[in-house]
Amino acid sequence: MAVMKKNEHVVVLGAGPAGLATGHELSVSGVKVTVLDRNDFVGGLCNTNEHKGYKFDLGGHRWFTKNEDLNNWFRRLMGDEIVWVERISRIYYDGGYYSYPISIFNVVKNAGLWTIVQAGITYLFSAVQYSVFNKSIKNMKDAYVAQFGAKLYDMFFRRYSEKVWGLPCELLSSDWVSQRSAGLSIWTVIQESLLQTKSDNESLIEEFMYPCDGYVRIPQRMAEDIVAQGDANSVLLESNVTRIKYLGPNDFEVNYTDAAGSEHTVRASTVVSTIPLGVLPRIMEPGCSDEVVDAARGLTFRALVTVNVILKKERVSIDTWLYVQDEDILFGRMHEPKNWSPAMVPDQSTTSLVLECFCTKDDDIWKLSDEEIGQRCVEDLEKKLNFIKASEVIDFSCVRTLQAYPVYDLDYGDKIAKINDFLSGFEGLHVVGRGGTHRYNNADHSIEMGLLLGRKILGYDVDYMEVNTEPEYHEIKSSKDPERDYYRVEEGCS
């Protein structure tokens, strides 16, 4: 094992969960780390916004992993800031509420026995197509229909998926389905509902850990630890990277501008990038070919407008999440922060909601003013969902987020391959995280990728790119040394 020299300098581009996890792993091992981020806050998509004392995550982020090494690391990092949250999720579909994970009994109760008969018939038909006759799975629709049949696909997956991605499921890759619902199928639904047995799939987890003051506390804690390791380490916000010049193996110049517009250059032996994979090749020097530029521009993202509503009401629902299928309701998902942690609201006689409006930059939703989006959401809450009265709204605010969800179109894999082939020519450059790899990671996936990348840079033989590619989480045996605050690989793997 070639151990990294402690006097080398790693520059991390992006202070989201993956970048900070890499920096955390390296800094606690004595390596000099500089983290640059264009925002004025750490956390990226894991930010928690505060308005009038109420705390709102950018969508609900849970902490759950079956990897106990990672859980142990998380517990050490967060200490007594952790609360346990019971997962209670529902789907709103055509005026009715359905439990999620899907329950046969619940579907019968809400939609009727005939719906179950249709679901069974369409599933048997799809089973014959995809299993007996080996029909190929070409897109997201095929993947869902193969797992659930056409009826349940149309009820519980099609409309929500198209709301999130802004494209028909026939134009989206099946990779997203395999990564997000591996092992979940009509058979696990029957197992859970009829046999009263419990599945071990991630999608069916019943409770999870959460930082009591909002998810941003995880990246904040990592940033605090990085800086605390010594004066040489820094987390520089409002620092926009403009160019990365490759001078030779493990030798880079990173150019960035600060909040005042001043230009700076920092020398690095290793560069870790979490900035969007479609952006990175275009700021590298030497530059890339037109073919790589076209591939990079072809990697697209969905944006997000989160509407944060403060209510003069003790509680709206018991849900952890509510997935809203109907196209005529502006938002696609809702959660109530108080149901995650009481500390998210300053007054327990009140509550708040986070409403996620999926969109694309400059589309009809994005072009609406904050006032228009907020009013539309309040109207939907009152008139379509019957959750609130407009008079109960104390205030609302909107947060706009670009590059929130990497789009898996039908040829995204080929584009990524071309970009990665170009980037492989820069020895000492690594990509990680949701945007950095154009992979739909949960926050825990990105953190695990970052921690493992830190181990790889230190010289350990680990493959951080395996995270979130297998049906099961990447498992590594627990360390015997719980006091050492880093993510330790299995003995013998280094």
Ligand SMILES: Cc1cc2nc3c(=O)[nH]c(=O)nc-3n(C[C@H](O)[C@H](O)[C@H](O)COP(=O)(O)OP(=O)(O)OC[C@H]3O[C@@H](n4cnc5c(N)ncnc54)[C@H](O)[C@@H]3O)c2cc1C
The other form holds:
Amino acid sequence: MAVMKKNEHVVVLGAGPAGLATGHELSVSGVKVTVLDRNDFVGGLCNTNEHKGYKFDLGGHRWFTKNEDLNNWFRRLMGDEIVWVERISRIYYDGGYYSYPISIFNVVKNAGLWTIVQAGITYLFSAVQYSVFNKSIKNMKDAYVAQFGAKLYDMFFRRYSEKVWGLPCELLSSDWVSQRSAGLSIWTVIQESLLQTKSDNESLIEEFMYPCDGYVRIPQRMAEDIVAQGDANSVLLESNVTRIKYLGPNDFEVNYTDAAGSEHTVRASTVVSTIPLGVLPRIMEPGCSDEVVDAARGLTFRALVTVNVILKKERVSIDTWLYVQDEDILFGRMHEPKNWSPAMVPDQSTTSLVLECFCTKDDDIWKLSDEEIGQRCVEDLEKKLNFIKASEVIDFSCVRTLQAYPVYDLDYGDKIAKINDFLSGFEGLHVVGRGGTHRYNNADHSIEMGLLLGRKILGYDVDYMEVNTEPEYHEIKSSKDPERDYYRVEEGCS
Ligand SMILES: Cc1cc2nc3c(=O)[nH]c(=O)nc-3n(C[C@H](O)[C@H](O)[C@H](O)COP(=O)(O)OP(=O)(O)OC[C@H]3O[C@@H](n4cnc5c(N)ncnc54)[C@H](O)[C@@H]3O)c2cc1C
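The block above covers the form predicted on its own; next, return the form predicted together with this ligand.
Up next: the whole complex, starting with the chain shown before.
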């Protein structure tokens, strides 16, 4: 095993879960780490905003991983800050509420027996097409239809996917479905709802862990540990990385601008980047070809406006999440933070909601003012969902996030390959994380990748890019779940 020299300096770009996890793994081994983030908070997309004492995640973030080693690492990190949350999710579709994961009885109750007959017929039709005649799966629509049949695709996946991505499913890659719901099919639905089979080693998850004071506590705990390891380590906020100069193998100059606009340079033996893969090649020196620039520009994101509402009402729903399919309702997903942890609201006679409006920078939703988006959402809650009265609203605020969802268009894989080919010429530069690899990671995936990258930099033989490529559905717990590595049991970090 090649062992990293302790006097080396690793500079991590981005203080989201991935960057902090790499920094955490390295710093507990005595490696000097500097983490730079352009935001004035740690956590990236895992931030929890506070308004008038109410805490709002950027859309409800649960902790769930099938990797028990990683769960043990998480428990050591978070200590007594963890609460268990029962998962109750529903889909709002054409005025009815459907349980999620989909249950056959519930579909019959809401939509009638004929709908289930149609679902069965269309599923059989697609089974013949895709399994018997080997019809090829070319896009997201094909992937869903092959798994669930045309009727269930149309009811539960088409509209929501198009709301999230802003594109027809025919123009999106099937990779998203294979990453997010491989192994889940109409048979899982039948097994769970008709046979009530929760076999000993496989079932859909029904509860998850959550940090009682909001999800941001996870990155905050990692950042606390990194700086506690020694004065040499730092997590610098409001530090926007603008250029990375390659001086030779394992020798870099990283330039960043602070909040006052002053420029700084830091020397690094290793650079770990979690900033978007479509941005990184464009700030490297020596620079990349026009072809790589085009590929980089082509890696796009969906944006998100979250509307955080405070209400003079004890509770709105029992849901963990409500997925809203209907296009005439502005938001696509809603959660009530109090249902996750009572500590998310300062006064238990009140409650709050987070409403997620998916959009693209400068589209019709993004261009609305905060006041307009908030008012539209309150109207939808009152008039379409009958959840609240407008008079119960104490206040609302909006949070805008540009790089929320990495888009998998039909040729995103080719673009990533071109960029990675260019980046492979910089010895000592590593990319990791959701935007960093343009991979649709959950936070646990980004943390797992980050920890494994830390181990790789320390000289262990691990493949961190394997994370989030498992063939099984990420919500099915199974006795075959991965045990990739034993994450370090650090002293003083629990
Ligand atoms: C609405 C929503 C709900 C989600 N729900 C869940 C959930 O329930 N469970 C779950 O596990 N995951 C969930 N996720 C996913 C989770 O948020 C991400 O997987 C995770 O935050 C990714 O971590 P990361 O470190 O890879 O990237 P990020 O969190 O994006 O961090 C990247 C960091 O890089 C910084 N950066 C970028 N450019 C620069 C620059 N030039 N200079 C300096 N810094 C820079 C950014 O400021 C950011 O802090 C959700 C995401 C969203 C948007």
